[in-house]
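One chain comes next, on its own, written out as structure tokens in the form predicted on its own.
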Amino acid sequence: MQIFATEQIRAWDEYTIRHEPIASVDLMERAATACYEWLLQHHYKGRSFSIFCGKGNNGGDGLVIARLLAQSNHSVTVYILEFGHKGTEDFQINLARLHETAASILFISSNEAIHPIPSQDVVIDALLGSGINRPADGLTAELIQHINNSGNEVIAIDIPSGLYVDHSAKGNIVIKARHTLSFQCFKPAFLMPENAESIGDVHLLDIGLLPGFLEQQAAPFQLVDQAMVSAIIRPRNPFDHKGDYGHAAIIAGSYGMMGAAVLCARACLRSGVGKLTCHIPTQGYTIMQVSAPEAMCRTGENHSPHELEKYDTIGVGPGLGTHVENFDLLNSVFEQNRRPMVIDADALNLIGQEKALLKQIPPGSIITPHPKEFERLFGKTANDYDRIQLALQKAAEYNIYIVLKGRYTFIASPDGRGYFNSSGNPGMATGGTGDVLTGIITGLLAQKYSSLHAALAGVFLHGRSGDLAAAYSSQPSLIASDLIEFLGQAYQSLT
């Protein structure tokens, strides 16, 4: 699924208006009707509503919702932000239609016209929409702050007022919504952690925008979803043998951190790899043999990193430790292996301390930092949007794939394309889940998936496993081992 910025969303509307064809006011009716139906389907039937509208098309959506609610015997008060100019044509048409209902219509033209919101009302935010390019100020900002301070439940239409679609709104006065009802596709703003307090739960409503537009419009980002990953995963052939599915190596573990190595190994095995050899410290031998009997082991105080050319790929880092001798270990691994590999955890922390190692990473490799590890590698950024752009820049500079972990994990490709993952849940915010991800991606890479496909499929399957595990038990009780146990079902769900 494409993720569109402001101009592309507007162009998709215009494409639909021209080619369906449909009048813009009727497309507005369709979008607002979808919002109205969502309200009735989600336990808002019979509630009373305070609907705040600007005079743009977002406000027009609010007027249509108000009319539909009033016509179905809901108590509706509409507050229109008044600056002495006419609204858009579609706004004016729907304002005339609203006057034919029992809805109460009030205009806010000064601070004195801002009155307390009835405590029982659901607030609908249709003030500004997605077209803004500067912070809300003056009366608009005061009204947003008034809504936020009211304590009422707030539902934003299209996007919370004051929030930008495709760049940071840090420091802006922004509506804090419990739900955001948006249309057709994700906007970049919905995928940024810094906006979590404003957007609440996002619900995408299909309003019938024509799919033909997608064939002629490149998107800055794409959403990794089930359809995309189903097309990536290859079926197995009846006469295949274990040699057809690759031989992976995992270099991981240290005293007190063998759990990370075990989680990574078990996830790699469950991902479908043909063979796995774990290079681990001597003291971890028994732990690994008991915990992952399907894996072979090579032991030594320095993980015995030799004969690496026989492996299809290597995963390195989980539980490795940041001891001084591990700098030599990484140097040795990078010298012996020039094929794409997976680098995570302490291997990334070591590189963060010795930045020259970045240039030694084999081309096409996949690194999987969380935000703090990313910061150690590449420096701080002012906001989440800048971090995404920095990830794309560094992926191109070092010819690597960067999997920046988070709620919507971002995959930066060296060709400049970016992908946000759609699966996963907050229950996965627990120790060891990153080690599982490293194992899954390593296993896919060993099976001859391209680096991009291994990253995309690995991240999605990892999140889907977490979703299935949380559905079985709960988010709070989720542990990393659960993801491995549900990986088989995650594969099944793709078909």
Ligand SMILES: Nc1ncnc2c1ncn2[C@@H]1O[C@H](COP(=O)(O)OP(=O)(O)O)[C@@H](O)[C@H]1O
Second form
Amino acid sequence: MQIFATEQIRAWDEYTIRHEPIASVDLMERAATACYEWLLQHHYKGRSFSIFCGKGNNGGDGLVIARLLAQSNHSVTVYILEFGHKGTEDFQINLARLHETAASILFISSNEAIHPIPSQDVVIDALLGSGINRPADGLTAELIQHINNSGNEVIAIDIPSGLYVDHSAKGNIVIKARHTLSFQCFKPAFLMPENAESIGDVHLLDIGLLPGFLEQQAAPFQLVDQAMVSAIIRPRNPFDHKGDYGHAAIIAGSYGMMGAAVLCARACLRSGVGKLTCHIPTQGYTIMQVSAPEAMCRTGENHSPHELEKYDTIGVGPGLGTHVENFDLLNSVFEQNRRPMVIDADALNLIGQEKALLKQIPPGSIITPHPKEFERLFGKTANDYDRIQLALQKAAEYNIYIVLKGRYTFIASPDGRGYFNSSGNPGMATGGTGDVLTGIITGLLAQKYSSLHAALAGVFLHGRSGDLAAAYSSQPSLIASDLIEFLGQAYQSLT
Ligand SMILES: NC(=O)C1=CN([C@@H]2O[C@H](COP(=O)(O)OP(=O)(O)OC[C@H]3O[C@@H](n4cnc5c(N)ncnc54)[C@H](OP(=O)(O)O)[C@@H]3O)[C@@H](O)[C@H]2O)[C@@H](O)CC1
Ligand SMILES: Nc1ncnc2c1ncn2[C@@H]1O[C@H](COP(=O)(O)OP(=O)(O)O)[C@@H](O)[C@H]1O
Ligand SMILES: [K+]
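Next, give the form predicted in complex with the ligand, keeping in mind that what was shown is the form predicted on its own.
Let's see the whole complex now, leading with the same chain.
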């Protein structure tokens, strides 16, 4: 699924209007009807509503929702914020239609007209949509503050008023919604952690925009979804043998952190790798042999970084520790292995301390930082959008894939393309889940998936395992080992 910027969303609306064909006011009717039906299907039937509308087409959506609710005997009060202009054509048509219903219509042209919102009302926010072109200020800002301070449940239409679709509104006054009902496709704003408080739960409603438009468009970002990953994962052939699925090495673990190495190794095995050898510290030998009997072990000084050429790929970092001797370890790994590999956790923290190592990373490798590790590597950014841009810039500069982990993990490709993963849940915010991801991606790389495909499929399967594990038990009880247990079902769910 594509993730579009403002101009492309507008172009998709226009394409549909021209080619379906459908009048713009009828498309608005379709969009608002989808919102109305969502409300009825989600326990809002019979409630009373305060609906706040601007005078653009977002406000037009609000007016249609108000009419549909009033016609089905809901108590509706509509507040129209006076921007100083008369409103778009579709807004005006729908204002005239609303006058024929029992809805109360009030205009807000000064702060004296802002009154307390009845506590039982559900608030619908249709003040500003994708047409916002400057921060909300003056009366608009006051009204947004008033709604936020009311404590009422707020449902935003298309996007919470005050947010931009595709750049940061950090520090601006923005509606805080419980739900956002948006149309057709994800907008970048919904994927940024900095907007979490504003967007609430996002629900994408199908308004029948024509798919033909998608063929002509290069979206700035793609969503990693089941369809994409199903097309990547290859079936196994009947005469295959373990040599066909690669030999991976995991270099991980230290005293007190052997668990990270075990989680990584077990996830790698479950990902489908042919053979796995773990380079671990001597004191971790028994732990690994007992916990992952399918894996071979190499022990010795400094993780015994010898004969690394024989592996198809290497995953390095989980639980490694940041002792000074590990700089030599990393240098040795990068010297011996020039094929794409996976670099995570303490290996990234070491590189963060010794930035010259960045240039030594084998081309096409995948690094998997969480936001703090990313910051140690590449520095702070002013907002989440800038961080995404910085990831793309650094991926190109070092010819690597950057998997920036989070709710919607972002994958930056060195060719400038960016992907947001759609699977996963906050149950996965628990120690060790990142080690599992490293194991999965390493296993996919060993199986000769391209770096891009290993990263995309790896993050999606990892999140899908988390979703299946949480559905089986619960989010709070989820632990990293559960992801490994559910990886099999995650694969199964693709077909
Ligand atoms: N057929 C379609 O296309 C469909 C569209 N749909 C809906 O249309 C919405 C987009 O509508 P839109 O383009 O009219 O923009 P919208 O956000 O309502 O109004 C913004 C107006 O407000 C103004 N303004 C801007 N910033 C401001 C600020 N900070 N504070 C105050 N005022 C500000 C600015 O005017 P200006 O003051 O700059 O002259 C601008 O004209 C979209 O989100 C979706 O809900 C759906 O129905 C599906 C079909
Ligand atoms: N709220 C969330 N929603 C979805 N995925 C999450 C969430 N929180 C964490 N994750 C995922 O869990 C993993 C955590 O990795 P990381 O922070 O490296 O953990 P650790 O270092 O403990 O292994 C990442 O893959 C991340 O995308
Ligand atoms: K809105």
